[in-house]
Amino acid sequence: MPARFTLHGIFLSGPVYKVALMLSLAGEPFDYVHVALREGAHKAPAHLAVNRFGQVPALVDNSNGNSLAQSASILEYLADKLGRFGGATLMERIRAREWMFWEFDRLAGPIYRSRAAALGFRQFDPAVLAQYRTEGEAALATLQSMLAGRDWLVGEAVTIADIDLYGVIHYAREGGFDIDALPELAAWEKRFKALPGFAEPEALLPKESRTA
């Protein structure tokens, strides 16, 4: 018998441990299919029936068949079903999604591209490499000044935003950027890993397909 959510993806992926910690620290069991993006499964009738922009994550829900893509919008609908991680009140709603926004429109690109170059995945003009990371330390500068005296980014509580934004801090290190230089930032961090169910990317993201 499935899990009640299949998990598409690939081990890389930060967008892809993104959903796998939402679901690891709801608690919720999940199904895994690995998507060889260089073998092109990804542009495959299989996958753009569940991912129509042929892209990774998707998350089938199992008990009605939904089909999600895009991180952000899967780590809501997640929140919405399990009734887990969503604020505590409409406007901590309102505000979690507001992070979000942010986060990729400020903060993803620049450290997720400074990963890739290090790592060897991907090329960049030197100068558009410098370009990303004082994009990044501008955007690893508004998180340290927002969370001056808060534990969480929204309310009282971990909610979608923190798992989102962790989905991209957690690879800041391996794009050159010192989140120890940041110290209400590092803290987060170190909250953040300490709630129940968190688990790394490799714990996570298996190389291969696999059941829950």
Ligand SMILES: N[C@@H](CCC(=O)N[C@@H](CS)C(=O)NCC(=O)O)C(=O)O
Contents of the next structure:
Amino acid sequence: MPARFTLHGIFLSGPVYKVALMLSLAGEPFDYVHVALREGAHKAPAHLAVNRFGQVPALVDNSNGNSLAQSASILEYLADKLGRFGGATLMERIRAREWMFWEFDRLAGPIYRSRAAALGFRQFDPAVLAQYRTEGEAALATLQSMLAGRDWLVGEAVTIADIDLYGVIHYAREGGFDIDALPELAAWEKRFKALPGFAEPEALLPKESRTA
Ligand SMILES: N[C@@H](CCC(=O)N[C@@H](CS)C(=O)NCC(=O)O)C(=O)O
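Can you swap the form predicted on its own for the form predicted together with this ligand?
Full complex below, order starting with the chain above.
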């Protein structure tokens, strides 16, 4: 019998990690389908049937057949279905959503692209790379100031906003960003890593498909 959720992804992907992390923090085992991006499997009909954008992650809810795309939206779906990390009130849910839009607008691009360049996955003109560094540092400085005096991004408890942003921050060091120079952010990262169910990408995302 399949697990309730099947995650389609690739082990190197931050957006895929976010979804696996949410499932792990919620104590929800999941089946995993490795999508061979290098071979173009994400553009093949079988994958387009679960993610019409031809990207990873995709999540299938085997209890009702829903297939879901876009990591932040998947986190919202899981928060709703599992009753975890969604925020205690309407305004907390909205604040969490604001953070997730901000993450995509300001944080993910510069951090993920700087990391991809550092690992040799992508090449950028040096001026473009310098621009990503400036933008990434500005976004990290925003986070540093917004976290002053708070444990979590929204309300008093961890929410999908923290999970979503952690799925980017985790890769910042690989991109050459100095998180330890930002004490509020580094302390938040430490709190996040101490949560029950937290695991590193290597522990959550295998290099091959597997069942729960
Ligand atoms: N906004 C999307 C981004 C997903 C994304 O960029 N996934 C990458 C892997 S990290 C991908 O599938 N790249 C292949 C492509 O876009 O064709 C999300 O958060 O799910």
